[in-house]
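One chain follows as structure tokens, the form predicted on its own.
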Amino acid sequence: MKQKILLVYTGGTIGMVKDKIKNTLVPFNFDGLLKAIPELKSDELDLENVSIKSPIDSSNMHPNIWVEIVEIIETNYANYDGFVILHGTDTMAYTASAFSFMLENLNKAIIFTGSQIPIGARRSDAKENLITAVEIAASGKVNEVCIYFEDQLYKANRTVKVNTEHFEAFESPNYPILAEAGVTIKYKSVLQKKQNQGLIVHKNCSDDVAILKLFPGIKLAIIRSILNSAKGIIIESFGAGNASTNTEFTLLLSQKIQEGKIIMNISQCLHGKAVRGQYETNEPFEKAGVICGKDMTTESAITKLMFLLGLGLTDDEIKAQLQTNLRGEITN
């Protein structure tokens, strides 16, 4: 029996080809994909395409296109049995890690891959990237939301950008990789499927945050600007969740948390966690009554807080479910 793979394309480098009249780089036709990658014809695969409204450089993605893509993905999920979403490598950890909570339940593959050079030209990644990606999701051993990039298998929420000039642009510094491709690909990590759960779409993520990254002689005008500036606000404190132990920022912190603000502490370190009292300067956060959001990348944690507040919920029970893991974006 064939399995039914769909293409999402959102733009990004991954879909640039060169056009020989003008020799410039301009969007691919996918009506073409299977005779610029004639490796993708398989009688085991049925391969189909669809883009969403208008293509976009990842710079420019929004909560409102991450909606637009999982619409896609809710309307055919019944008729395939897995997706690969084609996407600019810019932004795509915090697409991947949005998707992994708006998701609920899923039983599928979602693979993001995208390239570092257009698929048109002569040294691209782009190939090797999308045949292995469509291969994974194809193979009914994964079942939830991943990247894919230079051979090796990402779980979505832990996955951060490290390089622009590499072709191993991605890294999961807190969690070890699911595959790694080869002459076979040597699945490491297969996660079961939910029996009896339908999947749940949620599509409400809030915009109302911001990211507050400390340095030294950081103004306290200036934190307390970003920390008046939305509902919830991640901070990317130094090492192991340490700040400045200056009086006037524990208070303004515990200020900002009795009016109502939601803020969770991450460290600004790729690789390591944010612990409560390990240091006297992890004493700001633990007196005013701020999160730990553990060994969450920023991408995970900032995600996870626009779904949380699109939820509705009481900000209690944000922030009990910010220090749970949910879809295993923190180690337990």
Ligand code: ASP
Second form
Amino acid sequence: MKQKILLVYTGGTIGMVKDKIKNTLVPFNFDGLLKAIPELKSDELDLENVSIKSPIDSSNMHPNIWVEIVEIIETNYANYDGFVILHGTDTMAYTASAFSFMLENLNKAIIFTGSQIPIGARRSDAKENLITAVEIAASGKVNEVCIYFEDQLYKANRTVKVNTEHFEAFESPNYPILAEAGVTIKYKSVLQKKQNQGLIVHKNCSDDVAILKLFPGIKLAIIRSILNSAKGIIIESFGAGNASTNTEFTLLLSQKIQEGKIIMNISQCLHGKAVRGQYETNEPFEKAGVICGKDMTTESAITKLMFLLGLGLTDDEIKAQLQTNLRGEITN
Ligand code: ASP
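For comparison with the form predicted on its own, would you give the structure of this protein in the form predicted in complex with the ligand?
Full assembly next; the chain just shown is listed first.
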């Protein structure tokens, strides 16, 4: 039986052309993109496509557009075997992480891909990325949100963009890759199993969040103003989850948590994790009651916080869920 795949175009370099006046890359329409890859047509595949209203450079991404894309998936979920989302690479890891939370009990592949060079350009990486992403979506082996890029299939909420110059734009620093495309596509045993329950779509992501990246000498006034700016705050701390032992910093964290802020600590390092109690410099977080986000990526931590704050849970429930492995985003 033919596999039905829906291609959802959102913009990004993959579909861009040069604006002749400004000499910058801008998104263009999707028809040109499909014409550039006749190989996408296959007897085993029924490939249809849809575009969001106004394709964007993904640096213009916003949770409202997440909802627009999620609604396309929701409306078409029963009629397709899998979905490929064409998305700019800049914020692909954020959108893909957000979708892993917004789409609960997913039983089909949602594969994000894009390219570093526009599809019309001679040395473009778009063709291979798109053709293989479609093949993976149609394989029936993948039941989760993933990013496919330059021969690797990554778990969405473990992926970060690490390179603007190489074709290998992404990495999954703390989780094995899900599949590797060579002469054949080799799927690994870490793939998610099928679920028995029906899809639940969550569309309410809170924007009452902030990220505080520590650096040596950061002023307490700056930390205070960022903590004051939102309900939920991700702190990117040093090394294995450490920070200055300055008493005023610890007191400020305690005070903000008592005022009702939800604060989670993750590491600035790409590989490894924030841990409790390895160094004395982890004490400010321990003493104040900051949640330890372990090996979550920044992209995953912030979108998980947006998702949980949008669910209307109590603060204690949010804190418990943040530390729970919901979609494979954290190693417990
Ligand atoms: N600025 C582009 C975007 O994220 C970059 C890309 O697609 O690679 O839309």
